[in-house]
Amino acid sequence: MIACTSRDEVNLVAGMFARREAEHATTVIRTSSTEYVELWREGQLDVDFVVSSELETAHAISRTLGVPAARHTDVFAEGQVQLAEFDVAEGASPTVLHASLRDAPVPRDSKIAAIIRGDETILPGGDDEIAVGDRIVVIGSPEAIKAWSRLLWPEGGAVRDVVIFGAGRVGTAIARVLLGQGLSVRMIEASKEQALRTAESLPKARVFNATGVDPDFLERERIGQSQAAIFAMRDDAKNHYAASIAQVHGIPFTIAIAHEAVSVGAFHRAGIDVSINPRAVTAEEIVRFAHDPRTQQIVMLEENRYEVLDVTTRDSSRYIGMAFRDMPVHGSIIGAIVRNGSAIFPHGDDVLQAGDRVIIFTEAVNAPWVVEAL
């Protein structure tokens, strides 16, 4: 059962209720609420699980930060695999480009899932090659990660300086867990009451009473010396325009909350370089409860169009003692193990075991068919 109105106590509830009434049915709330999420941690609410769409975006924002060339990225398997997704822009090295697979350096412990290229999707092999104008998926460690950013982004460097444009409810959490990490946050408000709540409940963070586009203040403040910015006023004109400013004044890397799904294109043409959708990350985390017992995690790409999965494979499952070479393609590629609690990234003379953690990309209309088969 899976609670998401728009009110927290209506979802609380809710699930509540059903806990009493279908004991044996997992229970999911969505809340917008970090104080909730606290109090099913500490065991207080009888729910299965809190899926906090505030501890959501901010999660994905530290990632993208951690690797500033990626448009999208997630993590597996407590952080010992990780998801990118990249564009291939002019001045990425030459390393890489126009070169075979299996002759380019590229990282190791890593895979290319898929090379998307309008619109056809390459799931490659070692004759292929990327080129300027492709988006790839990259399945590895996250080192590997890294060096792929440093490869398709080589003057790009690792975010420690970061300004966030609002200090509601998202911002605030948003800073919370970039201020834990260890980063230096700046935090602009408009409304002075919000302002002084978020600078007493926030220390290390320094804030400011001001409405962010004020050319006076940015120049003051030096605001375009940070190394990132990230906009999450709650509408999203103002995120958009306080975006295109901040870029005039020199910020190089800029992310911005869409709220509404049809700002995320719309963010993109306007040149802001990452765009998250609270509500379409939340729905990545709520999904896979309705997958698969086996399905641990999943994650959407390319407004769904595809899926990477995260499936502990039976011991019924045709593929178990076969190699990664000799298994059928079908529209998916096999990115990472997880056996025994570590990270395998297998090579062609690997073999399936029972019981692996399989972190697999597919298209989203053969996911049933690909959890099925393992």
Second form
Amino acid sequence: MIACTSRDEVNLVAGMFARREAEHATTVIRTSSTEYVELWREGQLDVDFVVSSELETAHAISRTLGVPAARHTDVFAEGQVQLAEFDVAEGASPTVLHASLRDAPVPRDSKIAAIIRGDETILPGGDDEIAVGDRIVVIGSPEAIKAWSRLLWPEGGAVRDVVIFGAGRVGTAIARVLLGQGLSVRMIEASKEQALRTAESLPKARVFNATGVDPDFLERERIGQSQAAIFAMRDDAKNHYAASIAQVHGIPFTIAIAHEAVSVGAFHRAGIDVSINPRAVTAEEIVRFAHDPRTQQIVMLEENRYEVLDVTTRDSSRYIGMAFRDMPVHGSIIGAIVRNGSAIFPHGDDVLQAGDRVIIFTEAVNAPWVVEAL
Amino acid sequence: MTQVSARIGRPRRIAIDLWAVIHLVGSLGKYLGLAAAFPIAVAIGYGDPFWPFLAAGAITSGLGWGLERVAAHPDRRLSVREGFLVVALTWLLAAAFASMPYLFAGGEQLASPIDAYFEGMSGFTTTGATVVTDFDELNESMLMWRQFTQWLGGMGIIVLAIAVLPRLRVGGRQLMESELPGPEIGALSERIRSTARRLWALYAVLTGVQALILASFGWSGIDDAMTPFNAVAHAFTTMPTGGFSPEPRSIEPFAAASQWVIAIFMIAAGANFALLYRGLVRRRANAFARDEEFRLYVALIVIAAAFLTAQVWSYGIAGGEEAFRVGLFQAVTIMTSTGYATADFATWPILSILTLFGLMFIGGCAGSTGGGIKVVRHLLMGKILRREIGQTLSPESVIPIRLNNAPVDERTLRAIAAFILLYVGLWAVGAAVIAVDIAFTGLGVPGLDPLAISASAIGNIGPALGVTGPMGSYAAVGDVSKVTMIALMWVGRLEIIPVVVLLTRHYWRL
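Having seen the form predicted on its own, I'd like the form predicted in complex with the partner chain now, please.
Complete assembly follows, chain above in first position.
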């Protein structure tokens, strides 16, 4: 049972009701309030899973800030395995370009799952090369992903200082997560009451009551000196415009919330580095639950052309005991396995064992087959 | 049409229900008069005449009972509006009650009604300013009555701080966040009653503990001057930060151990009683460390004490342990608005006098029996100023002001700014009136003294400088000055705003 209407209380009541009527049904509830998530974590809500679009969005942004060169990131296995999608641009370190992957100094504990070159997808082997203009999907440890980010965007350091436009529910949730990681956060909110409420609830954030597009204000407060800006206002058009102004003022890295899916493309054209659609983030989180019970997590990439699955192998799988170099390709590639709770980034000689959790990149059309085979 | 006009009736332009006020004041007076039982018992014990106390009690209770009867009316309307007047009148009545025994049997030095009322107001506002010069002329029961009025005044302040001031938004902060004010003042809610009872019990227990410690010093020979009478007398005026003493030279004649004990109890008396309750009774020691106001309070005491100690030592007034003790005691007694002294600081070097003069404007913590501006108002005023400066640079920045991590609403902050301005304004006006009076009466009190007298009265401290210093008295100042001081003590004790509200036209008329 998935309750994902726009009203929290309706979802909550539906979840409770479902639990009473069908004890064994899996219940998933979407909420816009982080308080319900906390209640659920404390065990106060009798549902199987609570998804908060605000919180998921905030975590997505926090991951993105850790890997500023990535367009998209996701985590698996309680954060031990990270996935990132990078666009390879001109500024990338030349050592990783123009060399076969076998010889290039790629970070340890990571694996390129795919190179997307135009319409073509390459599941790379040791002979392939990365070129400018490629989009690559990397699976690896969080450190390795950060190392990739540094390789592909050498001048972009770790972000310590951000400015958030919009201090509504989404903006506040983002600020809370980032402040919790020790980042310095400034917030800009047009509504006086909302600005005051946010300032009261977040003592560590500096809150300004301003529109965010007033050049005098932006100049006086040196907003352009922030390393990154996040646009979390309620209106996509405002986010779009404010992001453009912020870029003019010199903010090097911009992340915008796209409430409508169509805005993602528009934001990309406007030069916004990362667009996050809270609905897509939430849907992904919910879909994980609707899958095969062995599938713990699923991530959709490139408008659902690819999926990354987190699947536990069956005892009866015919790949048990097989070395990775001998496995068939079939449009899929194993990025990492989790064995006894810790992540392993396998080499050709490693052998798959029963009960391993496999993080596997696959074309979406092959996904059912991959799950079946494992 | 006639029906409608009958319903509309005659214009009623009076905005407050005076009968309700009279009824409640009468009812409070009725119970207040019963307090005379204690001095009657003391008088009987010491063989002194007890009729002055009996008469004072009978008159107060009788008057209260009469007012209550006269004003008995089925539909009284008692709201916050009436509360201001009730509070103001109650303190005037209590001071009158306190002054009656002086007038009846106080001898020559208290024979003038102004002098007697001055002594009574000084007692019930826990100020500690006195017009008595010859303490030997007063018998034991009369001396104990002076002490006891301050102890009663302290109880009044506790209930004022819990039940009344938070509703009038002048307490600086609500003493206990859970005790949100209801609409009725007359019928105190059960929560407020039980809080008042608990804090009164703490107040009484601390008084008892102090009396026992001091008396044990007397019994054990540590302090020969500390008779049981003195132990009780000083315990009565320490917890209410009063400062009356049956000794002409205040705490000076007592041993060092007694002075240390009194200093420690003064520090406790200047702290927020709700905080003391949480820390001492509920045994949450970190409650003190977490409270911003208490931290600042202790820091100010330490700084002032260190400064005075250095002064006293370097000028050769005292040395060693005595220098520390003298420095701490004088800093605490003035800052908490108690008004005892172990040294005649009026004769100290000017820098020390200015330090003490500055301390007069600090006061105790909100929710204590101390007077003055109160530490929390200084704390929040500092935050207001810091925000103001920050917003000059960044006009758009939104900076909520927090106290103990909870945001303070803007309305309360404005009330604090208004309070401090009114306080300073009234102090200046009072000082001017006293200065003019002194000039006319030719007392020849110099320079700073009118400023100190006014500050001492409005801060409910007691001693000022010069002849009105800790070892002197106010006997010599003119009647105009005394009346001014009575008014300042009264206004200062009630935290100014409830009294000032009474002076506005719209308080009385629609």
